[in-house]
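Read the single chain below, which is given as structure tokens and is the form predicted alone.
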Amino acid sequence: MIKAQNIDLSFNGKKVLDNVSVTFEPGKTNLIIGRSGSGKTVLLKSIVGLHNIESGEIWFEDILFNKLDFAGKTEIRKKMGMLFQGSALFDSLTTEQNVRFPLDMFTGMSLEEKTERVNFCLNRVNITNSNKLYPAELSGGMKKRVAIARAIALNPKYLFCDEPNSGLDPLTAILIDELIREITEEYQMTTVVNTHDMNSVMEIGEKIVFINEGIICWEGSKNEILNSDCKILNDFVFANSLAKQLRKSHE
């Protein structure tokens, strides 16, 4: 479980997180949704410690993360997996080397043990016979799968995904969503996903947090979101649906 309590953060005098409190539950896909600039990525980066919050508390289970020193935060980060918006694979490393990277950084495993773990993770995300390929030789969907394999290499308790479907076609996006949901349930991770994709919301949104101008305006499930009486949320949902219809009409 991850809990943020009364989080405040400002940039250049502008408040980007305003008294944010939210709990993310293990074994569930927890989604943060909102418009561009709403604060969802800032919230995610604050939770993992990439931004130093001005006030409030961030808890990982019973550990107050934001009060830990560098060494203490490093121990918690070893339990985190990160899936970045652009996959963030190292262009000069092969698929195998990319997935092995966190094992090289944080474990004392032998090369044989690392290779076994790499192959397990690649098989889990349905990537085969690609160990020696470089990112430039992979499709967008394959890059995302390799990035997920790298994210789970250390068998994390917490998985953070920033716009995992960015740049993907609709069918591939659905497959990536389903993969994230499957591994979350399988490994009982606390998964936090930033997205503005309503398809993702309706497919995997077990807990959904809507943030607007740094304030959490609504929380609920995918079964509750369409019946919300929150006008700002309804405008967001409608705008997403309308945009999808317009894109389809021009295809």
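Residue numbers count along the first chain shown, from 1. What you see is a predicted model; the values in this text were computed from it and never measured. Superpose the two forms; the largest set of C-alphas matching within 1.5 Å is the rigid core. Compared with the form predicted in complex with its partner chain:
- I127 is among the residues whose C-alpha shifts by 2 Å or more between these two forms once the rigid core is aligned.
- Superposed on the core, the two forms barely differ at N155: its CA moves less than 2 Å between these two forms.
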The other form holds:
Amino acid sequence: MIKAQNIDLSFNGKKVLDNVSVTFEPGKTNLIIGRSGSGKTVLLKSIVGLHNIESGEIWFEDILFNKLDFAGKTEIRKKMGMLFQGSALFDSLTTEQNVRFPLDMFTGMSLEEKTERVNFCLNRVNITNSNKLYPAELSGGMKKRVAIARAIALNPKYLFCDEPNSGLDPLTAILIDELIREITEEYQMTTVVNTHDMNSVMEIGEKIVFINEGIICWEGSKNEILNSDCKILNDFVFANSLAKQLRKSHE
Amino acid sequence: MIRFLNQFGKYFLLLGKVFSKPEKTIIYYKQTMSEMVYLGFNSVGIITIISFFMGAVITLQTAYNTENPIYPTYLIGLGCRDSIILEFSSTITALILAGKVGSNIASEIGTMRITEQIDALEMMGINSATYLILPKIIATLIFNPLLTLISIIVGIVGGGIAGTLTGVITPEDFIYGIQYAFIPYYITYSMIKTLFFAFIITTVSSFQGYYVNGGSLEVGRASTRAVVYSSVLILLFNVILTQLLLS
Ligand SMILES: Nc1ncnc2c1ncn2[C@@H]1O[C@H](COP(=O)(O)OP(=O)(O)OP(=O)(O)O)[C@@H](O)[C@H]1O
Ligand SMILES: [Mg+2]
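Since we've got the form predicted alone here, give me the form predicted in complex with its partner chain too.
Entire complex below, previous chain first.
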């Protein structure tokens, strides 16, 4: 369980997170949704400690994460996997080396064991025959999937995904959503996913948090999201014409 | 001024972060080896070419400026040797490396910053400053003295060849000259300077790259700053070290 309590953060005097409190539960895919620039990435990065929050508390189970020193944070971070919005694969390493990197750094596994684990993770995200390619030689969707493989290499307890399926075709996007939900259930991880894609919301949204201009406006599940009475959320949910028509025929 | 002090403080904070205990020594060893090839070995070519011509010009200049029957011609060899060892090799090598290696380091680290690769390292619980910068510092501290030595040797050879081909000095006189009244400390002095310069180039450039904020434009600016700042600092420390070591 991850809990953020009353966190605040501003950049150059502009409030980006305003008194945000939110809880993410284990074994569930928790979604953070919101428009571009609403503060999703900043919230995710604040939770994992890449941005220093100005006030508030961040709890991982019963540990107050934001007050730990570097070594203490490192201990918890070993249990985290993160997929960045731009994949953030290491340019100088091949696909295989990228996924192996956390294993090299933090385990005493033999090369065979590591290779086996790497191939397992890559298979899990449907990447085959690309072990020796460099990130520059992969497509955007492949990069995302390799980055997911890297994020799950150490069997994390907490998985953070920043827009895992933006810029992907609908089929691959669904594949990735499915994958995230499966591994979350399989390993009982606490998963937090940033997205502005309503398809993913309806596909995997067990718990959904809607953030607008740094403020959490709404929380609920995918079953509740279509019938909320939050005006800004409705504008977001029913932004495309298909959804609008659906609602009309519903009424 | 306040911005300058701020930068100065940030630079030393980064150094503090760099020199903390690495997680897995074997990985750092491998990184250092590959940085030696990347930052050091790949510069041997350019250093050789430049040193050769530098040596040639110094010899010819010395020859034309001492065209006087009272001076024995072997002094040309001696002058060539001393200017190369004392000044040109260490400083010119450093300035060239500031341009080549400095911009390289700053853009590499800067790109890693803006594409969130540094965040990814931090997320894994790796001290990104140590991981990225320490191997580069060690690699250049080991390799740059070697480059300076190469530069000295090639420079003197270049001087000898140019002097002989133009006929300003006979090979015998030149060889006599470069052996005459040789002071080994000058080599030590040159090496000490090189070590300082190597440290300046690597840390200043890494600093510029590490704190890039923004997009590819910023990476470009950071690598320009890396070259400019490290060159200026090299020239400044050249004066300071010369005063300290030779007086
Ligand atoms: N490093 C930074 N420095 C200054 N301002 C920043 C920084 N990072 C983000 N911001 C600002 O914070 C706000 C929220 O940005 P954030 O990246 O969290 O948006 P987002 O919800 O992830 O959007 P998107 O869906 O486009 O990724 C934006 O207004 C942005 O300008
Ligand atoms: Mg974002």
